[in-house]
Each structure stands twice: as structure tokens, then as C-alpha cells.
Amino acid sequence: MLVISQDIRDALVAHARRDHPDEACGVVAGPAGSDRPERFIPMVNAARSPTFYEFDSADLLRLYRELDERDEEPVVIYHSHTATEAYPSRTDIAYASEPGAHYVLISTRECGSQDGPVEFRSFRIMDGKVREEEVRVVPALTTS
């Protein structure tokens, strides 16, 4: 199950709407080994495409160096689908390289860049297999 705070969920949805009609993408980092998504890191879709997303290689290198320095890891890897449901495509599955991450998809197909309903779903993708998981949105995450 993905447990995510309302403010981070809202930030992911806002990014998806802002980048529509192109796919939005990014990461939510958390302390290594914690499975707690705490730090929202929007990225630029280097592909600038409504049907595909790609992290810029230099941005990705900077991100992983920063994560190492802060003892963090990517807890959530997210992107949007602008014209299809929030379900991983064959390409999404092929590029899923973080076995411990939650892969969040946000579909803006109904609302575009406007307010309105979005699909917000989370998946675990490992060895080419996709498993949807429950998403629980909480007011704020507490550290314990």
C-alpha cells in the first residue's frame, strides 16, 4: 500500500495538470529504507511528449547524487497519461528500474489542465509484472 500525504498528492496532480497536454514526470523521495514519500521533486519531461516521458540524463544524474548525499531514495516515481487511463504502458513497464518504488500514474484525460476528476493509481512493477496497490491519502505523515 502507498501511504501519501494530501499535500504531496495535490502537488503531483497539479504538476500533471500544469504540463498537460505533455506528460509530467518526477519523483517523491524519502529516507532510505523508510517507504515514506516526503520530498516532492518535479522533473522536466525531456521528451516533451503527450505520449511518452523521459528524464533528462543530466537531471537524473544530479537527482541521484542529491539522493545519495541526503541518504534518500526514490519512494515514488510518477508520471501522467494525458489521453489514456492511469495504467502502465508496455514502455512504462520496460523502463521500470526501481523495484522498491511505487509507480504512480495520474490520468488527466478527463480534465486536461483544468480542475476536474483525475485518476490517481499506484503500482508495483517488478520483473515486468504489474501489481496495482491501494493508495491511502493521509493529512500529514508522521515520523516515528
Given for the second form:
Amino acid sequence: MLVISQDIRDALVAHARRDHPDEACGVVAGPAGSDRPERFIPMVNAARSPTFYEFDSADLLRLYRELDERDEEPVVIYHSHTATEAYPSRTDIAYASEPGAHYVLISTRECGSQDGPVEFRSFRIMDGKVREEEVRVVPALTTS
Amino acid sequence: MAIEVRIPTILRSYTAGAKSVDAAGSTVGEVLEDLDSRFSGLRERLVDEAGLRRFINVYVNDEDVRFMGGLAAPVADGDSVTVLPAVAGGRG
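Can you swap the form predicted on its own for the form predicted together with the partner chain?
Then the entire complex follows, led off by the chain already shown.
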């Protein structure tokens, strides 16, 4: 199950709407081993494409260095689909490389860049297998 | 001095969990071959017949080796090599 705060969930959706019709992408980092998505880090889609996303290679290195220095990990890795459902595609599954992360898919196919219904779903992707999980949106993460 | 190679989470099963390992070589290709002699199978995950796999990023210090000649990119003692799988996907 993914437990995520309302404001971070809303920030992911706002990013997906803003970048529509291109795919938006990014991570939500948290302390290593905590499973707490705390720090919203939108990334640039270097592909700038409605059908593909890729973190820019220099940004990727900077991101992982920063996570390492802060003893954080990518708790959530998110991206949007802008014309199809919020379900991992064949390429999403092929390139998924963080077995510990929640892969969040947001679909803006109905709302586009406007207000309106969005799909927000979370998956585990491991060894080419996809498992959907429950998403619980809470007002704030409980302090640990 | 050796070359430090940083290993991403998903490939640490090859290095007994180690986040970074030391290697030797004067090019990225040689470093990966040196690693493979101790961590069998690791190189195969990074390289195919055409060179570095499309969705694997390798950096020497701060520089993506794609801009430095790929596997021929030079490395020297004291350099740090970082391996990171691309974060990529999409509707396809």
C-alpha cells in the first residue's frame, strides 16, 4: 500500500496537468528504509514527448548523489500517461529499475491541463511483474 | 589508488550488496571487464554487442561517458565511475 499526503498527491497531479500533453515525471524521496514519500522532486522529461519520458542524464546523476548524501531513496517514482490509462506500459515495465519503489501512474487523458478527473494509481514493478496496490491519501503523514 | 565504481541498488545482487567496489583499468570498458572477473554477470547487464545498453547510464566523475567515447572513455586512478539505470518509460 502507498500512503501519501494530500499535498504531495496534489503536487504530482498538478505537475502532470502542467506538462500535458507531454508526459511529466519525477520522484518523491524519503529517508532510506522509511517508505515515507516526503520530498517532492519534479524532474524534467528530457524526451519532452507525449509517449515517452526519461530523466535527463545529468539530472539523474545529481538526483542520486543528493539522495545518497541525505540518506534518502526514491520512495515514489511517478510519471503521467496523457492519452491512455494509468497502468504501466510495456516500456514502463522493461525499464523499471527500483524494485523497492512505488511506481505511481497519473493519467490526464480526461482532464488534459484543466481541472477534471485524473487517475492516480500505484504499482510495484519487480522482475517484469506488475502488482497494483492500494493508495491511501492522508491529510499528513503521521510523525514517526 | 583504484577506481571506485558505484553500483545501483538493482545490481547489488552481483556485488554481495556492496554500494561501491574498487576496480582497475584505463578505459570504462576495461573497468567493466575487471569487475566481471570478480562479479560474474554484471557486465552483461550493462553492455551488449553494440556497446553500453541504451538505458544504462555510466558516468566518469560528473561526465556521462556517452559524450566521452562510450566504453573507450578514459579513466584514471582516483576517478569515480557511477552506474545508474535510466529512469524512463512511457506509453511507448
